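Starting off, we have a lone chain in the form predicted on its own, written out as structure tokens.
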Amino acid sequence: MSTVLILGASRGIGLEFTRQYVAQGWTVFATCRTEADRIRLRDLGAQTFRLDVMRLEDLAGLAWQLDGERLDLAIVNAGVFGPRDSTLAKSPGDEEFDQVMRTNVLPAMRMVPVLAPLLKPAAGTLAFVSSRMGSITEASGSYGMLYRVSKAAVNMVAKLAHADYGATGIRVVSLHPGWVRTDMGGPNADVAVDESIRGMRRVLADVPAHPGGGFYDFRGQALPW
């Protein structure tokens, strides 16, 4: 039986990852912050961990609770969009900057050395849920600047994790889920959440077509950094 850890499983993309992997018979470890979220994930069939990605003691506690586990897959999903009107002409305030960068980037950096020993025995996959908006090559305007910058940083974390751990057998990838109809994406987004997750699961399952060190969208297309 395969095992996956989903960081940021309370809603949206993380919740749907949990639902689909449980339905496929995987052992699913799912993190959340509130009791209501824990109950929802438990009722889906996941094993739950209370985790606030902003708290070092919570990250240390997760490492302790998972000690000895063998992960086939870890998905780092926690994130926020921040101010939608953030542009070069309207820079974010200190609190907005701290919220987005500390939520989207810092936990991704901190989780790599925690997850690597759990993934190495199974030559597992470490996946970062990023965004096409973090592609430097494709940037054509500064709308959502703070979110774009944070996801570009997450992509760098993924590339560095691949550089440091790829030789140990761990596959590291960044994923673009599409513009998804979630609380973050809004009701006008063009991709249903179940479609997005099915697509990303296909990418994660097809190692030869989507090797480590790559940036892929939910349809399996390689994206430029």
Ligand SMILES: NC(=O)c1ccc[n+]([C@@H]2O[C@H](COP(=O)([O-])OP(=O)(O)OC[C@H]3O[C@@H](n4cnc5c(N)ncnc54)[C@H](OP(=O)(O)O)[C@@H]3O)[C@@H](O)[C@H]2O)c1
Given for the second form:
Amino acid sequence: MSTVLILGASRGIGLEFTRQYVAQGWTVFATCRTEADRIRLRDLGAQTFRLDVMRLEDLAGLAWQLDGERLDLAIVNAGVFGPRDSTLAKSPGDEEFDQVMRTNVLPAMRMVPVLAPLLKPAAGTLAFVSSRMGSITEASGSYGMLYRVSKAAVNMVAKLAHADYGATGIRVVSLHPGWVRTDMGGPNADVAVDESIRGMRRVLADVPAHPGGGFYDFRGQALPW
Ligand SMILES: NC(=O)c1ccc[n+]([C@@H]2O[C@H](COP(=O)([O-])OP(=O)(O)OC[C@H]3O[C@@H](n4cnc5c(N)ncnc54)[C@H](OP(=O)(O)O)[C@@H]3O)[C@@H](O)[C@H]2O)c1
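Let's see the other form, the form predicted together with the named molecule, since the form predicted on its own is already up.
What follows is the entire complex, opening with the chain shown before.
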């Protein structure tokens, strides 16, 4: 049986990853912040862990609880968009900057050395839920600047994790889920969450077509960094 850890599983993309991997018979370790979410995830069949990714002590506690586990897959998913009107003409305030970067980037950095030993025995996959908005090559305007900068940084963390740990057998990938109808994506987004997750699961399962060190969308297309 395979085991997946999903960081940020309370709603949206993380919740749907949980549903689909449970339905596939995987052991799912799912993190969330509230008791209500913990109960919902438990009732879905996941093993639950409390984690606010902005809290160093929560990250340390999770590392301690997972010590000795063997993971086939870890998905770093928790994220925030931050101010929608962030552009070069309207740069973020200190608090907005801290919240987005400390949610999207710092935990990604901190979790790599925690997750690598858990993934190594099964030559597992470490996946970062990034965004096409983090592609430097494709950047065409500064709308959502803070979010874009944070996801470009997540992509760099993914590349560095691949550089440092790829040779140990761990596959590290960055994923773009599409523009997905979740609280973050909003009701006008063009991809349903179950379709996005089915697509990303196919990418994650097809190692030869999607090797480590790559950035892939939910349809399996390679994206430029
Ligand atoms: N939806 C899209 O169109 C889209 C497109 C590209 C990339 N993405 C990426 O996909 C990921 C999931 O997005 P989503 O659409 O599912 O968004 P969402 O519905 O807003 O869900 C965000 C998730 O992140 C968690 N989270 C936020 N701050 C956290 C913190 N400090 N500690 C722990 N968990 C925290 C939330 O937990 P709580 O419920 O506790 O707040 C929730 O589980 C994000 O990384 C996002 O950037 C989404």
